[in-house]
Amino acid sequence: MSEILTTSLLPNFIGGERVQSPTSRTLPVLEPNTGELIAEVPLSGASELDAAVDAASKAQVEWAKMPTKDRVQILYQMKTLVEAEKDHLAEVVTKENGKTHAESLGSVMRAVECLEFAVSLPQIATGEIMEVSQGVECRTVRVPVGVTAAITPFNFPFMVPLWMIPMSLGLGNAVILKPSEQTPLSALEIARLLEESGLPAGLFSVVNGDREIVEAMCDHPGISAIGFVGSTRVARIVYERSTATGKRVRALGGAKNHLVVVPDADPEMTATNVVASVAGCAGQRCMAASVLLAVGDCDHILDLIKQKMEAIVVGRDMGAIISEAAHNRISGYLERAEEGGAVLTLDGRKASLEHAPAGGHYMGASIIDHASPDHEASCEEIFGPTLTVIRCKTLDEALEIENANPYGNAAAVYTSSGGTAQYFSDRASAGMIGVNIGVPVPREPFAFGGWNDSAFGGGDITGPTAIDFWTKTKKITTKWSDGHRSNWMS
């Protein structure tokens, strides 16, 4: 187990070695909970990506020849290591991201599920075979795409890379990871764990950087596929730029998730769940509740939601905002909401910070009530612990608002009626639907993925359809001389 890296220039990990970048461009990595300097991260250049691609290309040739069952033994070993070190890994996530320890630990264990699914690849990533005519056989074989890249965000620095890395490696590819420059520590932990698990050198690299290295990845002729998770604006750019060079891309973007509450919803369960969806990870996740569509008289539920939000102890129950810039951005939405005529029934800027460390970027949960559907707080991804409430007369009116939003990650309904739940599920325009659950993240083997402007490209990053994304299918038709059987195809 490694110590948490502190106050040093972080290395890249290329060709199985920790390599100091020659760049003079660096950024400070600050601990969100305290504002203290953790490390400096290098902003690597194209030559460093070239070195990673070269090492990956060489190592991947022999790796691809191995049976899948042999490749996944390394992933099984990594799963064992992650489980043994889960508390240390959660500490790393908390230090660089600001989550509570419980949230960080939950994200590490979710990553374990991804490793478990990848270990099952020998049983599920199989080809098909059929005798299509007398003496004629057709079969399919899965072939790795080659060198792949993963570009990941700050909010789940250990979990999101492991949406992609185990599947890509297990299917015979090499992977180059570009983590968020705000949270680069977990990426080096992943490199260490894979190395200790026995992964051959060159198959996994970490290249730190910013926009310059992302653009180099999109353009590099040696990279065949890119998985991306981040904002919709950047996801669209990555998708368009990468596909222009012939790459396959699955780019997941942002969201504006709508929770619909109807009067027959269970008040206690609904309020508890809505608050967890809004405030979990300080609202910094693409599956967080963002808009609550209150149908009819739901004031008794809204009052309970407010009470539970007011009871959140900042610094204990809810972690920090990732940066001062993000804190200021969220505060700006609250300020403009009041100026625009909405009612700020709970202002997280005024929350007590008595239990939060000094110097950190903290705020409480906020409620923006009586917002119009076209208000910026109703339409734009705030990515903070804020809930915008829109009042609706009917469920159809609520569905019309939900359907009109350009995103499509998640939508949820709170009700005690199975008919209402089915009506909503059939009509909501989102890839992940919740019934009485505000963060409807599918668990393996069900794939994570949204619709509309929340996702670009085909296939999925996780789940069974990810097998198609990380591989190519070769079709083989075979006929041998058979004097006893013949037909027109012979």
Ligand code: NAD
Given for the second form:
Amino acid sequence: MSEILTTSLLPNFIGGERVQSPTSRTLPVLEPNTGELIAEVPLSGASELDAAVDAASKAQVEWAKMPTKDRVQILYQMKTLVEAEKDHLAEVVTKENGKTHAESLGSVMRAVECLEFAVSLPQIATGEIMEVSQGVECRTVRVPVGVTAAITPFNFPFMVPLWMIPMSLGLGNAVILKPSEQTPLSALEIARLLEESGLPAGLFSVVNGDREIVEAMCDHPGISAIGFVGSTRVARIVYERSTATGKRVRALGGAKNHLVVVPDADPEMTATNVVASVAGCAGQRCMAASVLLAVGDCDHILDLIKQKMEAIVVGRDMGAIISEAAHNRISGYLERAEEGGAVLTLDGRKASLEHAPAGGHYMGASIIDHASPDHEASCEEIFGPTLTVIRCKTLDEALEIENANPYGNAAAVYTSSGGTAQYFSDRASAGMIGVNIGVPVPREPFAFGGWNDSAFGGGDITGPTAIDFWTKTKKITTKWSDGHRSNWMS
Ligand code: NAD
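Output the structure of the form predicted together with nicotinamide-adenine-dinucleotide; the preceding block shows the form predicted on its own.
Up next: the whole complex, starting with the chain shown before.
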């Protein structure tokens, strides 16, 4: 069982050992629900990364030689352990992140789906073979890229690492995880679960830290590929810095997701779904609804949305904001929205905190109505439970606003018309589209990934294109003696 819910300095996990960092640089890890100190996280230095890369490159040699079918047995075991411990793992997520237990549990079960997909790698990560000319055969084989790194954000400390780790390991690589310094507990649980599943030492490491260790990862010649998930600002830095040293990088960034509501939408279903998208995980999801584009007269639906948001019991139905700094940032957006002429029809700062533990960073959901498309609350990622409403005359006007925003993670339309849904799906500029679904997360075998400033490096982070990302192909062209009469070009 877990040994990490402690107020002591967290270890790194390197070469199969829990090792104390020699650094004097540490940060407190605070529980968002109570503000209490849970642990100290070390901000590791380059020498610890060197040790992790060294252990990884040694262990990966034998690991790469194993058939995929044998490697995924460990992931199968991990899936079984995660399912057996799902409530404990959800508790850890809630403790460090502040989500409700139900939300944390959902994120753990979503990680199970990622493990299930990786367990199917022997069936889907196959090569190709073809006779390309008389007596001449071309064959591709997949080869692991070597030592890989995963750098992850605070908002899904168990699930997001498992978007990448099972795929990379299953395909024969070693993985070094650098979790968010705000939520480092789940990473050590992942290390324990992989260890208990029988993963050989060195193949998985956790190196805690901040910007310094991320930069060292980008520069490290022993790391071949980096998967990053976080804000657009950092995704761009990681993408540029890592590709400059020849690495392959898939870097997912932030989001500003637009929901379009047209008057023929089913009011009850739409309102319930929009509220779940805005307020789920207290709005701290890259798939959360952020802007609602109300086409024509949708007041009856907007009224229902407001009623449902007002009914949310903060601390019971909605968890905490990750930190005081994040709480202040979100409050700042609300303050400036009013100053900028928008109407705050619901102010989450005034919500009752009667059911929320003292000391936590809580707020209710907010609606910023009649916002102009160029206001900061309409354009920037707020990453809190706020919905900015922009009134539009036509669907084309709504699409113009959606298309003009630099992000492209998700977009959704609420309508009862198949034609409207198709028109919107064809024209929205986002990687993940919802029709009457406000959090359109594709499930395996479909892949997760955005467009535009929400993703750098091409491809998706999960699903089939992840197979290409975590492997390189070797192309083998062969002619045996009975093909001697033919030129290989024949
Ligand atoms: P963040 O970008 O601040 O941090 C992500 C990681 O980068 C962390 O491990 C952090 O230690 C590191 N980091 C932070 N600043 C750095 C710097 N200057 N240089 C190098 N590394 C640095 O993100 P966050 O606040 O932890 O998470 C929230 C963000 O993540 C939101 O923007 C959200 O939309 C995004 N996100 C995106 C997805 C997606 O799939 N697109 C999924 C989850 C979260």
